[in-house]
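The chain below stands alone and is given as structure tokens, in the form predicted alone.
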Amino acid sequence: MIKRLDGPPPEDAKRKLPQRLQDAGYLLACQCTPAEDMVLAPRSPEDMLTSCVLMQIDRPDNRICVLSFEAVSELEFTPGQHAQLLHPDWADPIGMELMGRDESTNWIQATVHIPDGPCPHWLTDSDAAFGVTFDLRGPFPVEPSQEVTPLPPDPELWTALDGGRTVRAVLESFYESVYADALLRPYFERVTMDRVIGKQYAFLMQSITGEAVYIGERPRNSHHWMVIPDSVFDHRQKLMLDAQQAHGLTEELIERWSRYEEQYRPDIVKYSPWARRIGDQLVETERYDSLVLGEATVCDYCALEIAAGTEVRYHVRLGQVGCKNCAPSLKTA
């Protein structure tokens, strides 16, 4: 699914979706043939509702309860993510933290801090609440408060990978697949394959050997603006596994290599951009600002010439400049 922000929605692209999602602007991308320009966005956790049935409730104290429930449709989540309980009988959503699944029953478990205001009686009553139904909104990704702490180096792994020569060969095969992949290729616009191979090689060498050879941002900042859900990260890892197997790496070497990439999943996976973080400071780069040109240039949007001394709008991260005709459509954030 994709969300339509602007432009006429093709009827064929939305008719198979529930009315609630149609009303929220959602379409099926594989059925969407636009007749006019459209503005699209990824699906938002705010719009995702899952019907659930309560199976068990435990109350460790009078302010906290642990819910065990079944989702009527498949619910993908990562332990630690937040969600909201919704029900027609109460107005305000109630926050919950998804804990995981019970191994014996496969029930989803979540912690709820009982609010001070009105809430469902079954959260506080001692009577059993088996069979109560509610909607779950989300889950919402949680931005880590701190960057991932890198794993200790494993120099023997680098030696086993032929002093890095096997790493280089795997990366060359891997990025050939990435640049040919419709899902991953857009993440590498405006960067050459040779450059990204070199950066990733240096990053892996520093991670595995401990040698300070990498010059660049840590994964959290270098990917801060990219919307990368777990499904995209998993797809990336599958292509990497294919490249590693094609070069004859053993399962043991693949597992040791993968640890250095998987550790950064919390710094990369997200459903909306993060601000760039420098120490404790957040720097918002996904916005437009204004400046007066010192030299003439051309508009990055319509290619018209812009004279020196002209006030223009520019994208802070990309540096793309908009002329006076294009500037009105460039938002401040």
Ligand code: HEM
Second form
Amino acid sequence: MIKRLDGPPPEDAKRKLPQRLQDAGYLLACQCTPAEDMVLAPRSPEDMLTSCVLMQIDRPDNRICVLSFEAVSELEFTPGQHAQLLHPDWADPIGMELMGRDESTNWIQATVHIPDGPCPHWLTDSDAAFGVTFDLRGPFPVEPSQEVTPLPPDPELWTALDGGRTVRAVLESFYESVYADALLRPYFERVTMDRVIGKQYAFLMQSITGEAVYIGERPRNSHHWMVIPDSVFDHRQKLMLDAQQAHGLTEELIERWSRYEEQYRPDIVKYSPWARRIGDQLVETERYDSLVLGEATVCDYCALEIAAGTEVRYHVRLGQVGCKNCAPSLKTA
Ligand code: HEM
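Mind pulling up the form predicted in complex with the ligand next to the form predicted alone we just looked at?
Up next: the whole complex, starting with the chain shown before.
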């Protein structure tokens, strides 16, 4: 089963799939006789739903519960993978970590962290749990232990792209459409288009020519906090393809260029933020911490002046500082 990104899948190839997957663009490759070019992507875990029946809930303590359930169809997963529980009672997906199978019952077991606020009553009431049916979305890939090893350079490609002039022209058109795109625009909220074009150009030049011209983070760390599911990555690649085609690049050149982007999919696609990695250390940056100000500043939230020597809260990744009025709303995690 694969997914078509640039239009509806052919009728013959989608007919045997459930309506939901047809609507999401899926088709069966083995049933498909293509009549035109199609942009295809592998199946994405966010589109995969498995019906499940809850058998039991245990609560080892107040913060977590362990769900035991049966999947109605085959569910392949590796212990440690994350998934989401979807139930009509509850608008938001409930995150869970798949632990494995109970040896005697063969039930799948997963842990759920119980939220501070309200949650579905059957999640905390063991007696009400038996027989609750839900959909499991996923499972999602776990963070790879190794970063992607970059492809060797292809300097002839750079020459064929007019010594980089075509790359810059394509990037300018591409980011015009990214900044006008409802799905991608929010990621670029704090970044100017010039900056990102410059970074992307230098990164591609270094990757393709092998010359050390790029100063910046590797893709694993520059995107570590961004939740970019496969569908968003695919959508980005489709906009890139449109820009490359609009500038008249041949299929062969597009394929050679795309390799340098596609290779980073495992370092960029994720379903929850990753900690920043510095050597072997993982640093959580999506949180607030405290410090005593060495110099006076203004609050980034209400613009009130804050005197030197004041203890303030700040966001670890963004560096935004909050005054005493705003600080109470800035949680630790
Ligand atoms: C849907 C996919 C992607 C999204 C939403 C995305 C988003 C972003 C954003 C918002 C930034 C600016 C970060 C900052 O300056 O704070 C950025 C930087 C960057 N991205 Fe992506 N990106 C995506 C895919 C890719 C791909 C496929 C590549 C590989 C070629 C890539 C390479 C880079 C590089 C090299 C930077 C500069 C890092 C730095 O400033 O040090 N991105 N990206």
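Positions refer to the first chain, counted from 1. The term rigid core refers to the maximal set of C-alpha atoms that superpose within 1.5 Å between the two forms. This structure is a prediction, so every number in the text was calculated from the model and none was measured.
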query: Interdomain rotation angle between these two forms - two rigid parts, degrees; finding: 95
